[in-house]
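The chain below stands alone and is given in structure tokens; this is the form predicted alone.
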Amino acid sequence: MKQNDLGIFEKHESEVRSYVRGFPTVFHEAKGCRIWDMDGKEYIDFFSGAGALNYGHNDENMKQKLVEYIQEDGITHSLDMASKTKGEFLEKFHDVILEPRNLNYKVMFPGPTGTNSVESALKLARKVTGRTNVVSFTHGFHGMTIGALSVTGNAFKRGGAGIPLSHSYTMPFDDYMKDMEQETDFIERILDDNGSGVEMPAAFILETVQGEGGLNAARMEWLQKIEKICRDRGILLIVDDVQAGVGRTGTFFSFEPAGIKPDIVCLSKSIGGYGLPLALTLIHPDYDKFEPGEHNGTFRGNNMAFVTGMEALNYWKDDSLSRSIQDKSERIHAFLQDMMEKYPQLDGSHRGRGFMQGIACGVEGIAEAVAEKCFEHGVIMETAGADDEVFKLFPPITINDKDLDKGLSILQTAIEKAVDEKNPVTT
């Protein structure tokens, strides 16, 4: 290709793609949170490959380890078996991650996708409980094979399957029914009443924060309502913490300020650091019943992913990075609602945590609007929820104050554009 034309995707590419019809560009480099087309045309990353690039594209150190590992011919493939990189790999994330957070987890390496981690979770706790359902809860959202959307709510990603979908229950997440005592004990009745048609589940799955259902997120005191449930009927809790994770929402795991300790923890996305496909399946020891090979997939061993995800660990040696998302996310925090205030057109409320922020808009097609004003004008950024009324900010976390500051001026225009459209004025 020699120039910015789509016109080769359109005549070749399958008609499911979707992300390029909304950013309608052809992209070719990208440092840090800064990506650049083939005209040149520069964009601030508000969308961080969804939650994939956490440290933005391209960080020096993990490119120079990669270099360096493959310049050595360390090795690429090799499913399952010993490598030196999967070795060092899990003594750290076990020394940075694990152990200072008192959390014992075995880890399983799925295939290099969140929802294969699911997948293997759901398969798991079926086997190890001997129980066939599973409760999710509305809004959520785990992935795009048949047994993670059984676990997910949106109707169109659901009707893609093609099947019936089965072996699921749908509870009310938080604030779903605007009471968090009626929820819980509409989801304990429905559980303990043997009249209301609901088995004693294998699993709940959840999201502390839902990022494709519309950045919902739960309140600590929820979660641990919910791992109380769990926990006195004998059913395991899944954490889905592939989008919400690895210093999303502030903290490594999302769930860590509720003080919760889940069963089974699925992990993708920017665990590897770099965008390089990668999976992990945090499994408590008592529940780690897998026969050898019961759930396996050729490239369940990305060493490259190991090299890359092994040097990014380095941000979680201190509470530096940490402290700096957290302060970030209240300046986030603060300009959403003075957007808000300053654009009542937006009939908008407050959703997300951390580094999942964006206004859920009482209007329709405004969100979507927004985020199109955004690319216009050089960031980008997409919608979320059942409807796409949610705009999303998902910078990368490493982001430095100048950037930031300069794509919350551009969403702002956006912002001011999008309302100008849609609510003219007339003199």
Second form
Number of protein chains: 4
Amino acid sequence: MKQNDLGIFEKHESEVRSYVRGFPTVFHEAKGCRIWDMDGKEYIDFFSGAGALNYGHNDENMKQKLVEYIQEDGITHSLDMASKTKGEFLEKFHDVILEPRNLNYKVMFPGPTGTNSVESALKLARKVTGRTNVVSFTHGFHGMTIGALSVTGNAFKRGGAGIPLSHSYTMPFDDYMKDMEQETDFIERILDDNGSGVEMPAAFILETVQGEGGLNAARMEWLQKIEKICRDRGILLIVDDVQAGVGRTGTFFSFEPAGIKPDIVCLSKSIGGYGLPLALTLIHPDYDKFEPGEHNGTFRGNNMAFVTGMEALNYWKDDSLSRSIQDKSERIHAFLQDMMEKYPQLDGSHRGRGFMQGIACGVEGIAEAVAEKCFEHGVIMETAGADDEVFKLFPPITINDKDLDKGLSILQTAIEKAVDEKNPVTT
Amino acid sequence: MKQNDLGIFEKHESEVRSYVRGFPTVFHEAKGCRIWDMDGKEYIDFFSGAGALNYGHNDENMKQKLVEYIQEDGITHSLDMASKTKGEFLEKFHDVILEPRNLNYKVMFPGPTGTNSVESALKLARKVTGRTNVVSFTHGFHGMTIGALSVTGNAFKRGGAGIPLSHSYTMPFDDYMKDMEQETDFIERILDDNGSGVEMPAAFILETVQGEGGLNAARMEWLQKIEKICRDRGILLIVDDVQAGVGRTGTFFSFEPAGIKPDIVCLSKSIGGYGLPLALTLIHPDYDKFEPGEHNGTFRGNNMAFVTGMEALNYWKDDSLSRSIQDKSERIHAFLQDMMEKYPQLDGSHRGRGFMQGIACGVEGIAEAVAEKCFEHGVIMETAGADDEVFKLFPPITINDKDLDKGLSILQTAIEKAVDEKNPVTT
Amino acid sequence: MKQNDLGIFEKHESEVRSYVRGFPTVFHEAKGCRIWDMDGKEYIDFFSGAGALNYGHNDENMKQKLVEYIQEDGITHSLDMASKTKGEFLEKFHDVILEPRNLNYKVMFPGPTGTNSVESALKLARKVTGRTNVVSFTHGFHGMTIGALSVTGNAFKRGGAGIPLSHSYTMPFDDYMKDMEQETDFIERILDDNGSGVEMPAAFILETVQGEGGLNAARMEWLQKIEKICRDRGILLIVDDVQAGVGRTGTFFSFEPAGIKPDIVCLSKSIGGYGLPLALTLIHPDYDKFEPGEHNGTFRGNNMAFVTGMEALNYWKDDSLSRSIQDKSERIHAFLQDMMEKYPQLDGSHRGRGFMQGIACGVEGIAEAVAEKCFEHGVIMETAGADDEVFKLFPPITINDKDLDKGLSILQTAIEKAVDEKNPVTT
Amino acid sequence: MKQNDLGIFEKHESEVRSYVRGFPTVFHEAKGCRIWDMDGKEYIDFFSGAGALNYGHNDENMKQKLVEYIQEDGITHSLDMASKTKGEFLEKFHDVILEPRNLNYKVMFPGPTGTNSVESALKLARKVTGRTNVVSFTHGFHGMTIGALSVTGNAFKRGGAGIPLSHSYTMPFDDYMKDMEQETDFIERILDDNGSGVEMPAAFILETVQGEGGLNAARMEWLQKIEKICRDRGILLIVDDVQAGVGRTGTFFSFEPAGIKPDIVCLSKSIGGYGLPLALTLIHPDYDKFEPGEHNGTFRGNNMAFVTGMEALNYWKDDSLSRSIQDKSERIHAFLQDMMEKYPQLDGSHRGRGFMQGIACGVEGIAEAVAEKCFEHGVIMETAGADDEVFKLFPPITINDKDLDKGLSILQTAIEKAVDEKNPVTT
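Return the structure block for the form predicted in complex with a further copy of the same chain; the form predicted alone was the one displayed.
To see the whole picture, the full complex is given below, headed by that same chain.
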């Protein structure tokens, strides 16, 4: 491929391709929070591979370990056989992540995608409880295979199933009805009422911050209440931490500040550190009840991802990264507040927490316009929400202050231009 | 990890782990058709990562390209944005594979696992036709997520779903009733009969050689008949070539000798060449009807797999690999015939074709015993079939004669010992 | 059968029999609001065949017409062929019921049970809209066949299905969350939100007063709001008036005071007048889209029920019955208020309206005790609600003052005795 | 209604009405095997209310008992309370039908329609076994509510559901593949094969002669084989004898000649004797496991039907009716053979047994033409089969020789005229 030519993709790739339409150029190189296209144009990455690149692109330490491993002919693909690298990853994950947080999960490798982890979690919860129903939440997103799609809220994505989706019941996520007591009372009532028509579920599945659903961040007291609702009734609590986990909100797991302990946790995206496919399903030992091979998959043993994922765990040996994310999160928050004040035409409201914040715009099309202007000016940023009404800041959690500033500055320019162009009248 | 210690896996990994139980050692290095464990013990690989390592381990050319790419900070993870590497892969795949075979598929990247490709195929077929039912076949295996599991035959695997599986109808695979005309007449009658109780399906989904299901190889005339049945009724034909494709049977696609042209083809496992997660869904342009983003996934843009997968395509620039596989397949066939004659105690019958052949044993437990003895003597080989009654030869398609001989020789020893130990009385 | 012997039923009838356990005697004769058992013991009927005997037992006019018809060898069973009696019933139903209420439904005869009418309504709504989801309400009851059970709330009854029930979504019925605006806002939000995970439904199905579900009477403004929610979104409104219809609440249709016009209405129970099996599905002409025979059933043409049902329509030629029901309803209401004050130990709250009122008791088991004492003292009355916590006054709508007084007086005795015996401590 | 005016039905009744289109006149009186319309035109009834009028219309003995019962104010509607009449019916059914046949079923009253009985049988089988799947057969018909429709073969009727039908698997009915051993081997193989993709079912449900499905009569050895297949695997055998039972094939139950003992039997249609709605579900005591009220329905206690149904049982006190049916069945058979020979243009093949025989015509539209001509000449007869390709002789089982002859003679005229008019060319 000699030049920046999108024609190849139009010719050969399916119409289902999507991000290439929002970011219409051919990328080639990347480092840290920067990507370059074939024309050499540089972009600040406020997108982070939708959360798969929390540590930025091609982290130097990981890269070195990876190249070494490849050069020594370390085993690449091992299914769920034992490999040295996998053993080391398991131990380090236990020592650096689980033990210090007083968590004692067994680790399942379910196939290297988030949706695979979610499917394994749902299957296990149903098997363990003997129940078929699962409670999902408004605006939840859990994946595109039929099991995961059945607990996903987005109508467009559900429509792609081609079959009615079943075995789930949607409950209101935190703040859906603007009255937390009312909301959780409703949830409890529905569960405890023999006449409600909703079967006692095997599990609740939720994201603590809904990434695709519009950056809705659940309050800690809501998460605590939900955990209690589950515990009191023998319902398993599944936290899908595929997007919000691995530091995205400032702690390794997104649910840490709530002090809850889910029965099952789904991890993927950044768990491999370098953007390599890997997923984990973390299971409370009491529920580790699959028979050998009852759920499996070919790419469970992606040893390159073990190598880089293990190296990534070094970031979590002390709390310096955590503190840095939290500090910068406050700056992002302040910036977004400022933007909403400066540009009331956005009709904006703040969303999210940590390194997954954004602005939900009350004016149709403006969030997408902001993302488009960002791209023109050299920032990659996507939108979220059922109507793409949120623009979503998703920088690498390792970004430095200078790059963050640069990105935010471009974002401000983009907002300005979008507002000018759209010229929305606020009401 | 200092030593060959399985304790780490018992302590930290979920009970669902499976292959590690059949091959109880810790692997470390691998090259071509050989793997070494942490004690330095060498194994011949007659397993090939369940078909993900058709080109053997750590192929030297791919390795070199891969290391180069990493060292130059080529973009690693790009979702479905355009990248130079992806563009090159698309072009080369078109030029080397599709065009010479007179196939004009659009390529979809559905998330890097076989089950993901199958889910995308099923969703698309249902969307395109507006029908919900899909015809699957006895002993078919298509994956472990709910959509794919619904068209999978294995009762144990289906049981893991925890919900009744629906929207599919099982038909007999080739030779199920030992009378091909009877079988296909039955299929046609069920479809054409307004009183049969079986809804006109969106699609048929099948493997030409059923890998997990016991190495059942469909006859070419059966495949042709099935294609005609589909065409005559506006039913889409999906070939799941995840395991049998990419040269495993001697041609790139397993269905080439039949001369059929499926509407949708699922590829994964060895398409990335090096054991790196990648999957493709190939779609006839008439059915390329997903909206942008209607099916997606985080790890669609695994650029390392594009690099190695592209390099792997060089094997298909001429027919030398094909001829080599076909020649060696005949040797494997002859060897297996010989084994069945020498060891009538196996009560064996031949299964499969190409580099996916094996023996179905009529005596309970003996196929597993053969695999166990193989492992002891330095060959990795798995079993297949609903009752693990088939031992399954799955060497790399690039294996040389000497290594193949060595593996077969160990296999013969294993058979001998298994027969001795089990001492089965044939009836 | 010579004597009052329940042994015959224990010996020959299935364990599923139920009312015979609450009313353990063998009945023989009946007239108006009275029933006699084989020992000649007389009971006042505050049960009315669960709503199938709104006009009391063996109404003299209907009886005379029925005997005449039989003696003249009028056709008894005619499927959905045309018969003189059916034609006359259709005309009279139109003239006496539909036209004066400005309703122009087409009449479908769906098989002579309420559940059959509900099934036909659900099938039609799905066919007409091309959607599969149906919104049901907490504590709704619609029947025991799989389609109707899927929109029924009671966990015990749902459990009998033996399969997961699907294609429905439960919404809160009026007053479920004690805040009507909150409730209907929630319903609208869920429907209008592309990220809610709830598919746009074919229909809402509801009872205006939930009979089995505990005598929950929806407010008129709630019904109006629900109708508007449906109209605004092209959702069909199905009112299941099987129990609350045919005068039970004081008007022929229970929804008349709300001024709403459902798209489909289900009628059964008392529509035949004399307790003979008959059901109607009333369909707005725009939705009369079943093909001939697309829903059918053997006993659609129960001509004896046409004869008695037609005679029953005479009660509706003027508003005297309506006024009488409404007057007596107020007396029942006053009586129940009085009981709750006199017997605070019931921890009672009033439920229902018209001739379907009762008291929900906060003390476990006491509603059932009241019903039991009633039976002992000569009143037949059942309980309702998911935990049988409501005792349910269901006298014939044609009962005279004297008999009503007598029944209420026995009921008071029963309450007194139940309270004494249970001796509940109110808290 | 003063005159024979179909306009009333067109104006007021739903488009779903069906038989009135085939028999376009307004009926009024009926006696034995004769019906008269409002113009006084007489018809011989070769339809028998689709099997609900096996004893003909308005049988004099039943009529007398019925009128007496009504005049004495016997209780009409009793739900599942005990009534004198119901007790007597239970005893007589036991003494006259069950005991002499060495059957010891418990009797459930499931709501007075066949589909209700089928739903109760399916629910019970699933509850008892804890399995969800049910095996149904090609061309089976079991009713129009969702549970029953899921095991029904007819595509048009299934299409009315508006949702995908699930939890069932269609197997080939006797002779579907023209090789009984092949067929039952296939059934056994699918069930015993852990890789077939078909879950072990709760039950098989079948009709011994498929009434709606085209008068396909299973051979006795097939029924015996099916019973054995069920017994060997702990699968319940449900015989839906709604249409073929109550003497229609010459014995009370249609399965008697096969010597099998189903676990559950569904009865309706003629069980009430006089065309009044009634249904029974007969349950082997081991499976009588519903909780009280777990399946119910308002019209279970149709006492008028108990009165006439009890009287009808007198026909079965000796074998005279049986012998008469069998004798006349042979005459019908001979007549049909004769017709097929005389009119080769029908391209006919014989179907059915007993009083449910007919001719499947190989020429499109001719069966319907025969039925139409019959109507013109004074015989009511319907068609059956997925494409209405069978004309179906269904006279009352109490018809005398003279009336039978008269009906057959008219039928011959109709065939002649249909053949003339259609002038089909046989190939």
